[in-house]
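This document starts with one chain, in the form predicted on its own, laid out as structure tokens.
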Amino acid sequence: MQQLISPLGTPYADPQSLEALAAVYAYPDQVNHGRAWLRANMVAGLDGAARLEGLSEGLSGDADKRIFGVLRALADVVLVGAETVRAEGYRPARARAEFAAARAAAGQAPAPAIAIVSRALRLDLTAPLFTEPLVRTVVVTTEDSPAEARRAVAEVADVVVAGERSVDLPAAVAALADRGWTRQLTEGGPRLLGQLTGAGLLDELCLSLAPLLTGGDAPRIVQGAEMADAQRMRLVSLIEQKGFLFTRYLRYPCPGDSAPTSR
């Protein structure tokens, strides 16, 4: 990393280290008292595109992948939409030796669980996500999901039923927290992130901004959100490397925030 700046303009020490990144992206203390904290990790181009040639991979880079790994290493569970699982070829989260001691001390499993949101249950149950996870994969679905498909999923994953005809995301987030998974991370895709945002569940956004203009009709990182008002966010950290910007925003207001100043 070339530069790491705090909100007050003071550089953090040794920004290339995993330890420094873990400190920057540490979850708040509320998670130690049973309060779920949901952060999103997304990448976009300069014109707002969340995908390049149909995948987020095309917008990524080495530093983005490094931060992606750190965010997963800090999380208890990764919440992701079934469409993204299929498109991106999701695999189980892996254990990171550099974070093993910290996770054990925090009472976390060696790696986060993957929780897939799916009503239709069109999932490849022979994929490593179901056959090789360190922590059993979770599938969040609805009461009216196909019964036969749900039985098949239940053989290889834990099934959480939240909602009758559409996934009740507040209930889903609460169900994951009830398992002790209060450090929650979502990697989208844009439709799921739109639903989480619209439901008022998103506490934090970690957005990687790639120095690319892509054009086309790719979705934004938040797609189809139905919100009464725009959600104000507060920048708390900024990392720059080779033209990439890695931002961390918290939902505003948070406890202790003062009113924003106008310019």
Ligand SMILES: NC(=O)c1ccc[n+]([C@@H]2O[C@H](COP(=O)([O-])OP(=O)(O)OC[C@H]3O[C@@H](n4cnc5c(N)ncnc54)[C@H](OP(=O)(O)O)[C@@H]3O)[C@@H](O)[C@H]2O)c1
Second form
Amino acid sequence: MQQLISPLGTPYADPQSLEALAAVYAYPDQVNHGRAWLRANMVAGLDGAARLEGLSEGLSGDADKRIFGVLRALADVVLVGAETVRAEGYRPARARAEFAAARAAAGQAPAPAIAIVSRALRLDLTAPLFTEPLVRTVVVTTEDSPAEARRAVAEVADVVVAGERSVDLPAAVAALADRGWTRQLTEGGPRLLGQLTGAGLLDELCLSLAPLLTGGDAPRIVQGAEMADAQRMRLVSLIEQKGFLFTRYLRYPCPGDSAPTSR
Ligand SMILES: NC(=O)c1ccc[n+]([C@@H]2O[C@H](COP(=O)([O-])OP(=O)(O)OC[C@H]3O[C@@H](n4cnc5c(N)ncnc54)[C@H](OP(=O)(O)O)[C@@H]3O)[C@@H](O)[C@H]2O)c1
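Now that the form predicted on its own has been shown, please provide the structure of the form predicted in complex with the ligand.
Below is the whole assembly, all chains and molecules, this chain first.
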């Protein structure tokens, strides 16, 4: 595994080391001053598929899982669409001894919270995501979500209502930041990421490219929302292992270039 492109002014990292990966993927300093930063972590095949046989698992590999774990270990909250939770059987994020000291020093809980975006609220409330999280799971929903289901969800999770018929994603992201969760990570899926991107909320994309051609009609990592203008991105880090490419792109112009503001 080697790092081919390093963030400007930083030394090349040894990506085998968790400490070095944490430095490569460190959130910008603005997050310490109340500015929310939303990063996405996604994996795709070479012809753009965001899933294989219905799941992202088939596209992943050991190094991808390692970086996935580091990105979670740096985050305050993981924002995810309900279909990904259902399809992938999401579990709560776990605490990792290697990151415990850094998280405590940064004032973070031992693991990030999982925040699920859902209108239908068809969620398995007996799953560990609701019964065993280190940080109570959050469900972000709409005013018109089914009242009974919402009451049941509120028994086992924090409910945030943002938007009438569709979750207002800028309001949702702001509500998470208001909890002090400024290091935000979204793990998709493609429909949620499409809306986040379309709303101009995405600051950063960490895209793993798997050395696979899959064909078929799987969605791309960003699906659905039409964008008035293409979003330009700037490559800041590139790591290679066994043919996988692990890219880190920032929105361009970089939000960090302007004065920090809260959303
Ligand atoms: N390649 C990758 O990195 C990657 C990452 C994640 C997932 N995936 C794959 O992608 C697939 C799932 O992704 P997906 O794009 O179909 O779904 P998704 O984005 O995970 O979830 C869509 C669901 O989220 C809720 N939702 C999203 N936006 C909403 C809004 N504005 N207001 C209210 N609810 C909203 C709705 O849930 P309700 O139906 O509950 O209302 C909607 O059905 C799976 O196959 C998964 O394996 C791939």
